[in-house]
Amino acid sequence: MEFCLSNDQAMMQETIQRTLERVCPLERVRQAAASHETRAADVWAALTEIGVPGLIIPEEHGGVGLTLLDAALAAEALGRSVAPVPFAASAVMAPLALMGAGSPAQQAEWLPRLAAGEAVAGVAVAEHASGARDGAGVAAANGRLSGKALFALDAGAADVFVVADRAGGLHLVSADAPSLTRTALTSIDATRSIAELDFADTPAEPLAARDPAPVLRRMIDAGRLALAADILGAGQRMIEKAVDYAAERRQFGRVIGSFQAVKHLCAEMAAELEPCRALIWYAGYAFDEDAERASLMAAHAKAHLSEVGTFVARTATEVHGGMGFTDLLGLHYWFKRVGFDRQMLGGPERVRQDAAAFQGWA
């Protein structure tokens, strides 16, 4: 038995890298940053293209119909060019809902369109995934929602909304409904969108599960999962950023490389980094193939992660010096989409707690 990528896997995988290298360089990721463009129209084009906004949808709507594990890799690619362009909500958590949640009428609509990349959907479950807030939560009553949703993820552009009421119900909202009031919340990170959303007495359709929780569920596991690799993916180009940078700053008439400290900071970050990618590789699996480990699995990846890529980040940037912190090098766009990652769908500390419940031990 190969524990390891397929040939199939590693070429989709190169096949998004290259890509976005041909059109997501980072003066392209600056210009979006600066216009808060946070589905980059040529970007998206050319993901759309390779079927990138539909990897796990099934193939009889559009989708390409492969499995968490497959999406994990292209958001991995994805925050390793910081790619401005909707993902973890859109082109995953939302298509998982439908696909659990949706009834036939319901996928028909909204699945072969998110394939397509003609539509984005954001995902308002920050509730139930980070823990209710004060003022926060929607109440649902006779087809219509009441209440209000905050960090709704993938928002900025989107054209409907999964929403989770506090009964862990879903529903689908459109953009445009009326009452329905979306505020722009700012993110340290330019290149995604969160809004906080406003319902009164709001039109909602509601998925048609009998059952939702499970969906829910499985939601908020495979969003965790693709924030857990976006942060690989981001960690990754940090190391090798500061490895080259290491490797052509001269101070004292030598490259900076070549003394023992700056040796053992980029050998800390690779030590620590690396053993993720198999942590990332296991929870995609036991998504699709041991559902009584999914949840904690994600939980773990996503703690974990969070972690190690805030340590990634920081010590990149020192590598760097005085230099890290500039507009000029642009190391800061990947320091905060490790930022953002970390705490959407739950910061470490929450994960964990959830990850303690899932084995009975709180």
The other form holds:
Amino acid sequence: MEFCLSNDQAMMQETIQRTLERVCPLERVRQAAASHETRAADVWAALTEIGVPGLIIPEEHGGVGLTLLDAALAAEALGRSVAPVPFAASAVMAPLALMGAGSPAQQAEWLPRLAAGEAVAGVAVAEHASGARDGAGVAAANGRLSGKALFALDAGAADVFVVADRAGGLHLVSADAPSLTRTALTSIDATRSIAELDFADTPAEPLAARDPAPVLRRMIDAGRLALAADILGAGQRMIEKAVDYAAERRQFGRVIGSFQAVKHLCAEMAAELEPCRALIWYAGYAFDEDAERASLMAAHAKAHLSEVGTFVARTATEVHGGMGFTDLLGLHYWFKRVGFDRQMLGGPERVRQDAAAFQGWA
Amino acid sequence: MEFCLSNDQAMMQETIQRTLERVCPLERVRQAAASHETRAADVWAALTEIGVPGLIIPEEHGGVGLTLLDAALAAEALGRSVAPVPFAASAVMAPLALMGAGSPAQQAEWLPRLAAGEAVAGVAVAEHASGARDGAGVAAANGRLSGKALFALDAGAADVFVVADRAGGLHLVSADAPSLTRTALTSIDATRSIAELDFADTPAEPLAARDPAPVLRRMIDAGRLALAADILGAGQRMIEKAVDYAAERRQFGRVIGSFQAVKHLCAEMAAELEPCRALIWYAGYAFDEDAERASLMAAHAKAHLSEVGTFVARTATEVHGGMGFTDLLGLHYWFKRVGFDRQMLGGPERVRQDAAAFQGWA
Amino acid sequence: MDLAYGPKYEAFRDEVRAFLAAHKDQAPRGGEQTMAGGRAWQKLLIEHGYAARTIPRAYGGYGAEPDILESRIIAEEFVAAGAPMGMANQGISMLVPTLLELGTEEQRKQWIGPTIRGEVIWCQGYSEPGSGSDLASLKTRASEDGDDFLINGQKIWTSTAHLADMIFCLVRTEPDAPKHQGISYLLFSMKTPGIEVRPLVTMTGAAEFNEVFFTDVRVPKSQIVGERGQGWQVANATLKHERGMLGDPNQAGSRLKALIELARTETVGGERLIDNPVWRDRLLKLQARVYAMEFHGLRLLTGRLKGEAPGLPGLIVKLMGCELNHQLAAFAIDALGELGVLYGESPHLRNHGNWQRNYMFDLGLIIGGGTAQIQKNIISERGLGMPREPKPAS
Amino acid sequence: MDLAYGPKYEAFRDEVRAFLAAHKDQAPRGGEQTMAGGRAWQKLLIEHGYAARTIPRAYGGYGAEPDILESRIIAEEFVAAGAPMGMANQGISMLVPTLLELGTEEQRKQWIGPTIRGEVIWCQGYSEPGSGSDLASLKTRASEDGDDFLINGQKIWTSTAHLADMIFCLVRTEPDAPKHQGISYLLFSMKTPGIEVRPLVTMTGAAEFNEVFFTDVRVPKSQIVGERGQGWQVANATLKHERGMLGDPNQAGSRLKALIELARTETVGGERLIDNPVWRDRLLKLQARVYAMEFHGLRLLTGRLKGEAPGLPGLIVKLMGCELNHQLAAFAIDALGELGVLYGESPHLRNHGNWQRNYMFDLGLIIGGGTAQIQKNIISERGLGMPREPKPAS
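Since we've got the form predicted on its own here, give me the form predicted together with the partner chain too.
The complete assembly is shown below, putting the previous chain first.
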């Protein structure tokens, strides 16, 4: 009975965190955000060096061969530093698609390049994760796709896309396919990249699995967990920043951290966020070890972290007073990161609706 | 343009409040609750003397002939003193039924007795206001009723019941009809009375209106508003009690009211409750002057006061610390009054569902 | 209870409507609000009494008696017609009433006319990086140098500083006096040497505010409003006027209307949001709050008409109003799903990105100008009569 | 991450199950829990090591080494089998560990055996009406009279005082010492002349607690545990043991299960609650919290197994756990509509009225034993390292 991270896991996470503290301090985030780099080359290189893009890719394909829980720990570290790099789609969802539904050839073509950080994969499954908006939907016929997919994740730097068609079939589409139009969608979170993909009889390579449904399900579960963990890291950092700021900022002759109202805000943030860590851990564990509840736990992690993250983002900003509202301390990068994570792959209401379905409630 | 109480209204409310402070202090409530008096004779007599039971009954029938807004002001005063007397059903809903759907003979028989406090009327419409539970439902045929009605309001001391059948038809049933079984339902609120009515081919006198639906609608709207106003009064009193207690109770060498956390709890209660007053006023006004929005406003008043009331009841108890949890200060009578009001004639979720329907949203 | 305005005011409403029908086409349109166009419109409004309505004619105003209902009707009708209201900058809403109350005749003659006509734009120099909610602790100092002050220090949250001609500014002239005394209220040109304005970008991405740095800024002592050392009192008189700023009297109501429209038109997987019971329930919770605050506003308006002190009901408005606006924006973002995070010039953007902009800006309002925490202190102390916190021992 | 208990513990679990299968029929049943029946069951449990497991044999216990997982397995299996656990009163959970740590050999010999066997029932005399969250400010005084103390004062929140044979009690023996000193920890009989017990009815309508009044209660000085004047320290050692009380390790989980069952079976107008998206959404929000707290508990358990200090994760449990239980009860009440307010012996009552009872009692727990406000102070100061509030000047 041991419900905790292994030493290896703790060290791995610590390594990513230290690396990011070195290569991705706030000033680097600011710079990347200003120039819309969502795969900041130096950050990406440093992360590649310690294996982050290939964390869950099997060793035979050049990856580290770890579990989704490890990916969640990595996501937490990335969220903590609001790192402007692809992850949820490129390092988690797309590898799972290839590993679960790809032919040996497809795996051999892409997994090593993804693991080595040489390629980035975008993932377009929003219509299945959150429902179709603005007439989105992709039709597949004879190895060609038509229609549009909205909110493709990690899309900006992508070399290849994993696309789900309306029926749930999975396809690989080269980013430079001539009849594919990729339109960047600007969001509040300048550290992440989403895009609209318009297919006009675009050549696509189907992923080989006979039944892609369970693979799509696991992609979405894993993506949700990665986003939830990203919120955990971002939220944890915001609490630390609030506590630190409150220890320095003086008003009415005392540090504001000695005011009961400020202390209680910080206590409430910590009390809300702390149990989320165990929820993320369990959801990561369940993905591999508790098949029956894996989707449910990923959904709960996503929905609950979204709610708690919103509370923490707002409250930490409030503790910072006017400074939290300005760009000066850069706190808003975390605020927006949480806001972005909340809405992708299903906002909390939508995800809870799925959670009901997973239990046969609806 | 004058959105405020008239001098007469303010004086009327003040009179009820002063009367209740005199005849219905906490000790009287305690006594009534212990002996399950829900029409405490002395309190009832004092209120009758100032016209409360007949507040909205026309003067020609011995009432005061005032509006629903006035009834809401009275309900607020009753809630403030957790007065153990019938009101929402007997003085608001039943008179509206008789005034809106009763024949001249029916009106002449009952309205003067209700106005004079000589009779009490219960009202059984829960199945229309909140939906049928436990197989409740009343069928009418040939001047007889069969089936059961749950949660009849002001039922304990009732001499007559206004009963809605499944189709929405309204009937008068004498409380001593031989085939009527009245079973008291014990609730947390010992100052109010609800009952199950079981009809076995029980003689009933239909109310004369050709289309009873709008009358039933107005009964429920008015009842909801009366309950909402009851919450307003109870909540207001709980805030005052919390502020007073915090000014006296000392901990750690200071009165607890000087702790920022306690002050903020009180500020939050006041900030939540204060705008509710205007909502109640408008809903009362709308009942007579804004037909299009009358049902919507009553629904919003009921749902919103229920939510705010729950917050205030809990928070005021918290401010009182352990004392609030004991029976010693009697604070729980207010707590339970709010809890009761919240659930009768539709809890907030149910009432909002109605509010959606009133706007054509569902 | 009488929600009619009565025949006198309905006649006035008709006047306003007639004016708008006749002149609305002369109003500057969104996007092309040039300085000149704005000033011409303002001039027209003053002539007809729809701007600077209660400013005496001697100072360039319209010279009407103050009448709260007339002001409200003007606001209602301009909002309904989608016409820009009279200019509502800090000079007009805060400085002008202050000069009328505490300025010298010379100061009034010099500044009120040009200010209400939009010829002189002011900014406000109150907040400092170290002062925040504790305004009286401001540190910008004015040392004496003959007939002048030399000003050194820094201001923050100075909106329009980059456009302003002039500033009304709090500075510490008596460094040894207790902190609420020793402050003076100065007027000076933003072109005075030694002033540097740096835009202050906020989380919305826009520079709605500025930081203003003073280095040996020379200001004649005569440019004080009120007594030297009494600037704190003068500023409080000014803050009192802040709520005089007109705007949509029911901004939350307008926002709610937009939300209902959104819920009726946006679909997910073909289902309208309003047909989803969970969204509907949340929207209805907000609707109840919007109505409550709208009617609460009517109650306060009636109180003002009767000359009653607003008391507790007045004290809660900022706290509850800002939070409600924030929650309305939050609903839109959540209900829009991924569309809710779009911003800037993104394709598929809804409402020009204003849901997100408002969500963040309203959070700024919750924080700024007396944080929610300070508001709660005020409500408990002034509204409920609870004791102040004891002063710390050390 | 390894959620298996491993073969050694699974073997232990089998043992517990075998015991329960063999002896469960000897357990006192709900409703007929006589004193004698309870004691016989307790005796059986001690013999098999399922009660007083880690108490040395010399004092009448089973004498096993402390093992957190064994304790948890015992709790899990007893809950699963619906069998009553070993006695868990304040004497067993708080006094006994305290005597083991700080009592004299004589005190241990005298009290531990009878206490764990249920022959002596204790109550706890800590809280006073004037002390509340500020326990150290207690006023019950013990004045010297030869070899005895004479005790005068009042205690409150004394559960089981009406049944208790003995009390462990904090009294002020050194009135001039600073408030955390000068307190002593005394043991004495509840039958001592001068003790009056009055039931303290709470909002639930039951008298779960008592007030206890002392008038010249004579207690030999020898009945102190620990040093005279060190009672505060002794009591804190006792409080440390409070969490040692076993119970359903996942009470919230059990409650959630009941809620799901409720939502599946209760209908309104023929519709099951679980088919109503609004109730479903709220139930799912609670489910996420229940899971989070359950896994958080596993994390803390692992930490205890490794001997780690619980730190911040430990400090938040009471605050979040009590609130969650309260919210679970609130859901049931709301979802039941009018049925939710029924109480006492009412027809149509659900769950014996326990939803309402828990709703109120849990609010008492949120308030009692360190209010939510105090919990937040502790979390911010000890968990987050934030500064204490400055002492007031006067």
